[in-house]
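First comes one chain, alone, set out as structure tokens in the form predicted on its own.
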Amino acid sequence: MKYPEVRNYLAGDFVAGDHRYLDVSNPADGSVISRVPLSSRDDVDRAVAVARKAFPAWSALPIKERVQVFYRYRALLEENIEELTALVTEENGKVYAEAKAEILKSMELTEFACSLPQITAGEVLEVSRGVECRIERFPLGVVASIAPFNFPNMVPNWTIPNAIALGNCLILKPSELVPMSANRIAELLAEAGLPEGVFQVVHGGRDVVEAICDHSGIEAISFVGSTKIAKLVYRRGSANLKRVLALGGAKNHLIVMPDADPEMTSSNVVASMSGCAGQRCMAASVMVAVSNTDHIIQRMIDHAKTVVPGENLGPVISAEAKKRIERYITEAEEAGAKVLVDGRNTVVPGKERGFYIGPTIIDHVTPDMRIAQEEVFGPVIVIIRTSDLDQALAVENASPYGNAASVFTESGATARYVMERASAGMVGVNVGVPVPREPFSFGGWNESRFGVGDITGRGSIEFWTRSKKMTTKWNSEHGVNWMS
């Protein structure tokens, strides 16, 4: 193995136990580079245990100083960005270019975080003579992520600077299928400065994540997966009494008119649907095409043909995530559907034991195959035609998940129309992806999302706190009022 066993990291050390352990692998050539421990229910015993004796202290220091740590981590991502991009490349199989960007949007994330002691100024009013109204904002206490495979280092990143600088102690379980990111993440807060036991790793599988939803030490969970993951987080940890807010699997619609720029519209479809494997839950799955289009899918055809695989196009996670993709394309052309560009049977020299499917557009797809309905989670994407716009939107508000939808049209009267129907909560014109960019909130609608506030940004302030409403009186002259 090219690396040592990851280990989980509690009260600030790296340590290791009792466990059964599963096989890393490098998703471009299949080798495997480490292995991973499949902790217990204990482990987060201990974690939790750590964490509480940690929070009084962390919580009680001034927001103006816990963010210091903050700006200091930012610093380090920056300084060891090389590193931290390599690293998400080996064990997810992003190009250096799709790795280097997780990274960049972790230091945005970061400097939003920095930015919190401004937002979360607490409100006073004088509400009566000499009587005064204040609100002022609380950590809850231990909190826990569980984070998913597609984004090692971004996804960690949405919550913990943002729960941790707002005073809470962050317990993280990322995928036992790229450990490795977390466990530098945790080695670069301890380096900026971040108390023993304020943030803590716990490796493993579905025990892990049972036991996260059942202790009565954590006060609140955020998720991010499968919609069918999700549902069993948010249920569980809910039915535990904890906050939670658990984001779910995604089918993203592109609606494109006859009007659309064609040269934007064909490179925009075809990076977003393409861009990190498709493994990713803004990524376009289906594209409404809206009357006569032919034009511009003949152009997304031209630019899928640019995007080769081992060089501008990385691997899907696994030999079983290649197999189940291949297998949604299969069905579809066996139903009817017109396969324009292929990506099945994708083998890269020098990487013949890599999971690589290269892009792939379906033409003629109708809303009942399976392709259409479920999260491919690949570099796959459907063409579903329609006659008009109406039509279009009846097919993107069908579907279960409401993540992100776009559309593409030169027209500002169009494009508003879309944006106020479409059922998502995240909407775009011309944007392909259309993620908001910091303090703008990360949050999808429908089963894409289960919980109430959204996970970044000044959405994810309400779920990491709680408000203390403060009404104080000491003008005795004032004499009795209805708030005596």
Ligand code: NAD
Second form
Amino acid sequence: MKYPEVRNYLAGDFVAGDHRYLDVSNPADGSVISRVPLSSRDDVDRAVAVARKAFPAWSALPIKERVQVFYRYRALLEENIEELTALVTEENGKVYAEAKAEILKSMELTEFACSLPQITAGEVLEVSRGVECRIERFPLGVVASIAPFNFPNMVPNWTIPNAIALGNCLILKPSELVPMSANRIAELLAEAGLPEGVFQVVHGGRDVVEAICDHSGIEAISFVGSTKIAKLVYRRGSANLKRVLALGGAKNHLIVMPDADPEMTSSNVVASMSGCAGQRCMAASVMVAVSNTDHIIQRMIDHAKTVVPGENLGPVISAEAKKRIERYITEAEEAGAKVLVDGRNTVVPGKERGFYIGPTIIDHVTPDMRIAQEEVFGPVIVIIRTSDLDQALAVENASPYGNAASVFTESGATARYVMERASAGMVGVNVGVPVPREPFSFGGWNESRFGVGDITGRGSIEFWTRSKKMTTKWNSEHGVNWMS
Ligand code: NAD
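Please give the corresponding structure for the form predicted together with the named molecule, as opposed to the form predicted on its own shown earlier.
Let us now look at the entire complex, which starts with that chain.
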């Protein structure tokens, strides 16, 4: 194995344990590069006990002191960017530019955490003579973050800097498919001066997640992953009276109008559906082509030819994912759709055992087909044709998901019409991947997010803290009203 076995990070140390293990593979060539422990309830118990001990001292520090760690952490992310990028590429398969973009985004997320002292200043008002009301925010205690495979560095950093800077102690459960970046994050946080026990990593799968949902010492859980598991975590965590924010899967629709700029639209749509091998929760999945957009579709075919597996297109995460995605394509074809660009049976010379699928464009898909309704999570876009904009919006609105939606048009009125009516938490105009950037929060609607609030930006402040309302009187006047 290229890397030593992955260990849990508890109380400031990487600790070995008596576990079952799972192989960790490099999706680009199928080679086994490490193995990850499938931890148990006992490991979660231990992490919670350590975190509860660390919490009083950490939460008692003024926030201006706590964020000093994150200034240093951000510098360390930058200093180690090449190594962190390589690690993401190795365990997730992303090509260099995509993996590096992930680390750059982690730096931006950390910058936001550094600004929290400025943003979280409380409110105060004299509400009656000599009587003052103020609101202050307090951390929750020990919290947990459960992450998916598709952003091994960035998604953990959606929660780590904010939750910890706001005074919580955080336990991370990374995806068992990509466990190595999380441990490197742990090392960098320690190097940045984070005290022992404030951040810990427990590796594993379902058992660890269930133990987190059940643990009475954990106050809040953030989850990012598929809708199926988001629902399980939301239900189980809430039933145990925890605060839960669970982000789920997606089926993002891009509405393309005939007046859209052909070059920008075709290149953006292809980049959105094929970037990170289509394994982004913000990836374009359905293009709703309104009226005559053949000239744009033709250009998309040309752009797809410049997306080359093994060069600027990475593999999907596993052999099973590749099989699943190819099955969706075949099923759509059998149901009467027309495959314009076919990424099935892709083999990259020298990486014959890699899990590659080429960019795939499928035309004349109808809304009743499975490929139009379910999350495919590969470099595949389906085209549904409609004769007018309201029909296109009806297709978008019918999806149970609601992460992102975009419209490509040169008309401001059309853009506004879609922004108001799309049933998604993040909407774009002439943007293929409408990810809000800090300080704007990230979070979808419908079955793409369960719980209240958003996971990053200002929205996360509400999630990771609770407010205390304080009423004080320091004068001795009497008889003005019931407060004095
Ligand atoms: P997943 O749901 O399979 O796994 C997510 C986490 O849940 C992992 O840590 C995994 O170990 C754990 N898990 C898996 N099965 C479980 C079970 N039965 N019980 C308890 N825990 C379980 O998701 P994934 O395949 O790792 O990631 C891809 C999915 O994540 C896609 O659906 C994608 O859209 C979604 N995603 C959403 C967002 C968003 O912001 N909405 C962001 C990134 C990824």
